[in-house]
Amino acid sequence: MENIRKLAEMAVEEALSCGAETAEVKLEEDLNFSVNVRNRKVETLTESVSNRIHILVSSDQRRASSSSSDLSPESIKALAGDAVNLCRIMEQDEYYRLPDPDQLGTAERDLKLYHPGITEMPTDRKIRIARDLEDMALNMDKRILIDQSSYSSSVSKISIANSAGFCDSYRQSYNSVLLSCAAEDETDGKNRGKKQSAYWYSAGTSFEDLKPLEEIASEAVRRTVRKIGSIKPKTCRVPVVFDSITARGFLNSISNAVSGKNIYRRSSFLAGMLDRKIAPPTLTVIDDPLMPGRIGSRPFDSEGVISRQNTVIGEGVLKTYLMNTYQANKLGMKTTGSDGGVSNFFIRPGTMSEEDIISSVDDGLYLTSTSGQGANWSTGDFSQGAEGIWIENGTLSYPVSGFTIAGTFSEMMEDIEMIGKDIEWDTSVVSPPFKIRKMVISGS
């Protein structure tokens, strides 16, 4: 860690000797596993160790940035150099500046980013993970076919350094493990001899965050053979329950659309929105950095900005968008500490569970999966194609495929009804399950 800092400096004092007025650089070092395991035969197996470091530089309102993968003290001199002679050619930006030096810091508290467990696991204990979850696949279901069953795992050294005097950096460990399986249709009807897929998988900063393989495996299993069968449902306009999957790829929209990148842009349905109710009081979104053990914690930004908390929608009302310093000084705001993109955003879990959700719904649809395209948070349009499973009486009742689901965004977040208590905490962005009061369902 200490090496990557004076190389993270020395950049900055290169950068800065070659007549650059400020210089930025991040340093990254990784290290690399992955093993993909079917038939109990191990079809790849990858270790890789990667390097880059990226330098931006600025003079007389003009900036310029330059990238490499070599380390090396004499790279790292002339990949200085580079970024200021392209500098000088540059158009002015009146907007670009370093952050304030009251912005810059780490945060104090033991974020627990770094497990040392996930380098020191040997070779074949990992593929013996990826053997033994496919495994427990086979042997929960004669139907399974397993597309992959694998294991992954990173360890990221990151260095932030600047000419406005902050230089730090922090270590970060991954790992994570990921089943597919198939499933051929059998079942009389327009999917016969279709094989159904689905996944399900677990990640974490350490191996001890992992779900235990035989829930993975399980829930794999399920999430398959509940597709045989399905059928085309009719056109209608119903309650939709989002599970914690397509929650999780609504609330990725949301994300790029509070983006400050895209606020200043005009290319989000929520610019010019902040202040202004667009939800409901129940549906409160926050940008967490700080979570101890989480993947998307980090103890500063990419410009050395200290971490915080942003409430980005607060009781259904738009608070803030997710800014860093360039994009904050185009809309005359202050950074949230977000370069880089979102930590842990998530919707804050309610109080029922995805079981009192579905039973409240008499007619209505479990979405499961989405797809396409259509999710359009620049226009605010929403339309995917989508699967999932039909709600009766408030009970799961029949697979459905084949449709598509529409609807704006501003209309699914000010219909959000009900919110479940649950978060899977295995990405970045993640929403425990919701209902949205009716959407168009375009089926038969």
The other form holds:
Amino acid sequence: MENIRKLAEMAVEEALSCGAETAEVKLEEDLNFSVNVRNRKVETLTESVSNRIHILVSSDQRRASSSSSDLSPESIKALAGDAVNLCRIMEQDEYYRLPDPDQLGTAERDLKLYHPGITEMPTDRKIRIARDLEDMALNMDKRILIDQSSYSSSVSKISIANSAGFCDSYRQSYNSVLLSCAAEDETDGKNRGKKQSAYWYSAGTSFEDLKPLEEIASEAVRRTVRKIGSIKPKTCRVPVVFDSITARGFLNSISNAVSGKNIYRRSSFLAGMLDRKIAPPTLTVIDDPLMPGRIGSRPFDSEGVISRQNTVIGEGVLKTYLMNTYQANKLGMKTTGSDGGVSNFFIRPGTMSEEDIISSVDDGLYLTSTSGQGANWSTGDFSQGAEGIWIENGTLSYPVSGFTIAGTFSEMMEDIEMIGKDIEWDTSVVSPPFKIRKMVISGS
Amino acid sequence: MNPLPGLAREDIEGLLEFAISGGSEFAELFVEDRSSFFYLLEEGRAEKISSGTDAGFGIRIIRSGSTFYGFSNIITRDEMMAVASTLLEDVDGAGGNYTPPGEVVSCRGEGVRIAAEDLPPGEKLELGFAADREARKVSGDIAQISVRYGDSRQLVRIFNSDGAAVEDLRRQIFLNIRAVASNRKGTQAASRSIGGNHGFEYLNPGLAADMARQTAESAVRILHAPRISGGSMPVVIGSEAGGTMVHEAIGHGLEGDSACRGQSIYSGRVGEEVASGLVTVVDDSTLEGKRGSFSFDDEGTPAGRTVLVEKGILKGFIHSRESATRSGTVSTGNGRRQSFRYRPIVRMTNTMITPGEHDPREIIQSVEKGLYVKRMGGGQVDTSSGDFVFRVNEGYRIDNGRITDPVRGATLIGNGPSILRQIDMVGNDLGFDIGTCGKDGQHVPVSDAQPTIRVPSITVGGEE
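The structure above corresponds to the form predicted on its own; please provide the structure of the form predicted together with the partner chain.
To see the whole picture, the full complex is given below, headed by that same chain.
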């Protein structure tokens, strides 16, 4: 850790001595492992060391960046020189400034981001995890074929330094297991010869965060076999229940729509909507980098701005965008410590179980997967290929596929009716399931 | 010729011999040196400019059918031996043949006249300024123009235990223009990209300006277009739409890795009729200057042209060494990787439906009421079922055999194999589009192409 902090500091000094007025450096060292098992045998196994240094310099309000995988002092020197040279052809940009010194800093709370158990675990144990997961799924249902059964882990060291005097680093561990299954669809009619597939996974900063393998296997199997015999639904307008996976996809678009970059470029349907009511009071969306042990947590952002919790949507009202210093300057606001993207971005859980939400629907869709790139947060149009289970009289009835669901983000936000109570904290953008009052389904 | 600066031939031979010791079937060293330059121009100003280098090696060992892969940034003999040792700890087994690498066969991009890396960045910026000026003239509705330019130089060297020793220098250049049009009613965007394995002579300010004008005109047209009403209808996909459809709806299903695992809808179906007799599908990495072209793939196999579907009959799959071994055949030169950080997997290169016999005008005239797709947007396909969804970026209504009003918000929903069987007219034209294809977390440059084609009925998603 001491080593990468020193290198980052040295890179800042090199840039200044090459003629830069300001310099920012991000240095990253990653150790990665992954294993994928098929038919009880290792199919692929990867181990690696990876380095990256990124230097951003400015001079006379002109800025440029350069990056390299070579962390030797000679290379860092050359890199700093390259960036300073590129600066000269840039236009002046009055909005680019380093963060104010009083915004820089490291959160004091122990974020519990590094768990040495992940690096200490022997390789054969990691292989066994993937093997056991495959075995469990194969024994659960004769129809199941395995596409992928894998375990992966990583440890990253990140160091940030700038010429405003900030220099600090942290370590973060991560591991995940994933099982992806398929099953032949032998149903008579259009599905014959078609394969249905689905996956389930678990991830966290420590091995103890992972769900029991038995649970992952049974969920992956359940999600696969329940798609067998799917039909195309009729074109209609009905309530749609988003499961935790599709809810996260929706929230991911929202995270892009509130990003300062898309706001100042006016390529977000939420541009100009600050302090306006955009959703019912039951909807609160938070970005919180200070949650101990969570995947998206960090003590400071990629500019060295100290981490803090941001309420993005508070009881239905758009409270803030998520910005770094440059975006904030463009918008005449203050950085939210969001350089490098969202941290733990989530919808505050409500009180209902997923079953309760489903049982509130007489005739509607339980949405389990979306596809295509038709979730356009820039224009606000939403039109995606979809799969799910049809809900009849409050219960999941039969699988549906080969249709689209469409609407606009604004309407969908206003129409969020019920928010579930359970969140799976296995990526940085997570959401409980929720229901949208009505959406257009284009099928047959 | 010295195979690698700082490394003697004995070092590479010693490494491969060590890696194959104790019973591996195959060992390989992949060394890469890449430099790249990129800028983003927005609102007429250079918004972002960067240069970078990336270098490292990857060692692959195959034993009893399992692949072990390790990589590092530090290109020294000691580091290579250390990575190989770590990988050997993870394996057990016996038996392997070793042929030392032969003389290095070198391809160093002879077709390139002006190497982009030799030019000052200011000259490259001129393209962006020319595009920006021209696009803004189109309409007062143009809210934003962004221009992305990138060039890269990638030198790869591959040595393996079967005696291969090759080096391939690849240059990529691309220009992307995105226009956003906006009025009180809303915002719409259009985008165009060109690029390939070329020197800087491929681009010039006049070309950038033409492309920018067309892009801006599209954005404005879509902005003023009504939303399409959904339903099933005949669809004509113009050659300008490029081959997103062939890439997504068929190409991924013809990749040998998913095919030999039984994950593709086409698994085990060679010799069967899988498409209309008008359809021939080819993957060709030998085309000069295309974005998916190279001299050797990332496993050292020479580039090739593979006929996948001929007049509707499935002929075969594209393969890497690994998928070929599993399927009892030989590599088609489709083993590619994003960088030394990844093991090679089966990838498309330049994939196309080859031209047919119909005049494109005749194809449009044959449709009474339907949709004409001029530019396709992004798409996604489930390879196990062949189900796909594509966004139409620029679409028009066809009324009584004529292209009429633009429509927005259309998506095409269907099943690749069934659309292929339905194609009933294939034009004598051919249009290319470029892209970056993602698979298993790896991104590689590709191009796709198709003639104008007619499908009698596709589900078109839109408004109720």
